[in-house]
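In the form predicted alone, a lone chain appears below as structure tokens.
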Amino acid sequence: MTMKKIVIVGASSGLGMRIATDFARMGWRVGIAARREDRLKEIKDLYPGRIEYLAIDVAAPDAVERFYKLIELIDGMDYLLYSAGCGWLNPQLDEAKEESTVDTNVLGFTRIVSAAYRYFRDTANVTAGHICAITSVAGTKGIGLAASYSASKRYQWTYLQALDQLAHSEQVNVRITDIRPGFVDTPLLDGNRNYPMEMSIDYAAPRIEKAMLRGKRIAVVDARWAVVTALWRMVPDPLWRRIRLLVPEK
């Protein structure tokens, strides 16, 4: 049986680092990227036989040279999770905030995210490859306490959407899955704030890989998260506006 392998960016902590080394205990062959190459290193002595890795800054021009790079490090990619994501409660519209989430959630999502499907469509597999990216129910509407944030998720959903369609038209062999959760407890969020239906990254790893695996196109994880989601799509913009926003309580 072949080893499958899959490149994972934005692995050095959060859901990245914990996926990673899920499928290396699974056995595949996983690379990994992050622009802090010591928590890397650190990722790749728990299994030196399965995992490689290189640093990557997504918002950096030579970022698509070194994911290549980095294929190449691990003989080939059958997956790409693109897992790399930055934001903040941010309204005070602080322009270095808005400024480094567009950089890694727009441009660097897109850089990536591209050459993968590039990859894919220039590599003719046999087998399918699959491109999946951590977004957020965050891009189901505006929100006003994290605008950038929001709607960089927006453009991350759409984007994929044309890549699906895209790679109908030209029939590249991809799949493509947008991963949807809610507040997980990384990193990423304050860990200082009590946010709603927050989930562990424990609860949240296991569904993002399964779904994954199952090759869905779209997945809200959790289903609590979907039917919240479902129902902020009901609500009419002119209602929205009028919502009164609450920053969570530390």
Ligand SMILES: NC(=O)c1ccc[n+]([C@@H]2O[C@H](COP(=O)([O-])OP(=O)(O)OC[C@H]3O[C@@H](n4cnc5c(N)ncnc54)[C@H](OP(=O)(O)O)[C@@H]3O)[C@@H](O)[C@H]2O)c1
The other form holds:
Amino acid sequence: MTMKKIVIVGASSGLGMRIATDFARMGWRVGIAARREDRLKEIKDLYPGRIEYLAIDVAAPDAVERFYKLIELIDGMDYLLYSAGCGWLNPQLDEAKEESTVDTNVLGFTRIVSAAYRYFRDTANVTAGHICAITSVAGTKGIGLAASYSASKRYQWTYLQALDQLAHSEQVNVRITDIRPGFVDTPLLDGNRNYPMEMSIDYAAPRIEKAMLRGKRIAVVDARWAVVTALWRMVPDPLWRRIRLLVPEK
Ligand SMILES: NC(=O)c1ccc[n+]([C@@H]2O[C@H](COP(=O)([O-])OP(=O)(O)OC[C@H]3O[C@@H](n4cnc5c(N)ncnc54)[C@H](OP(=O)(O)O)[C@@H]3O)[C@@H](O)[C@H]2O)c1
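Having seen the form predicted alone, can you show the form predicted together with this ligand?
In what comes next, the whole complex appears, and the chain from above leads the way.
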């Protein structure tokens, strides 16, 4: 059997880093990308021969060109995992935070995910491609404490659904997996605050990997968060707007 290949964008920390090392341990070839090149090199050095890296800023115009270069470095791609992301609690609507959330989670996401789709569509020797993205339960409704983050995650959900329909209609052999975790203890969260139902990386990563390998269309991580989001969805908008916004305590 040929060695499977995965490219993980957003692999210098948190979930992406953990999943990259797990796949390397499973014997896959892994291409990793993010902005912090020193961290990428350290991760590669843990599994030389299995992991290759390339610094990519998804918010920069050369992101797609560099993404294709990374695919070449590992001689092809069977799976993409888009794990790049940023977001803050930002009730002040600080401009820089709002914009960089959109740059990474909307513009960067679109660049990389659409480039992966075109790669799978146009590469004759790919038998089946797989596009996975870590979105979030935050896309369920607009969240006043994190406006751009919740809106960007909803965008990601919709984009992935659109690609799934396009692939079906064009008979492109690509599976689309939307992974929606609740809170996970990674550098993305302000580590000083207590978030409700927070999961460890050790707990969340294997559940994400299972969803990826099974090719699930949508996976909420974990079951408790699936119940919570189902309940959120049922809250009527006039009631949702009246919910008291509480910043998690330090
Ligand atoms: N932690 C949670 O509670 C939680 C919950 C639901 C969903 N998620 C989602 O899970 C994904 C992974 O986040 P995480 O929790 O593992 O946080 P993280 O540790 O902060 O990881 C984010 C990754 O994205 C990369 N990144 C950020 N901006 C980038 C850019 N412009 N270009 C390229 N890479 C960029 C970062 O690397 P560099 O800084 O080196 O570029 C880092 O590797 C995100 O999409 C996040 O929204 C997280």
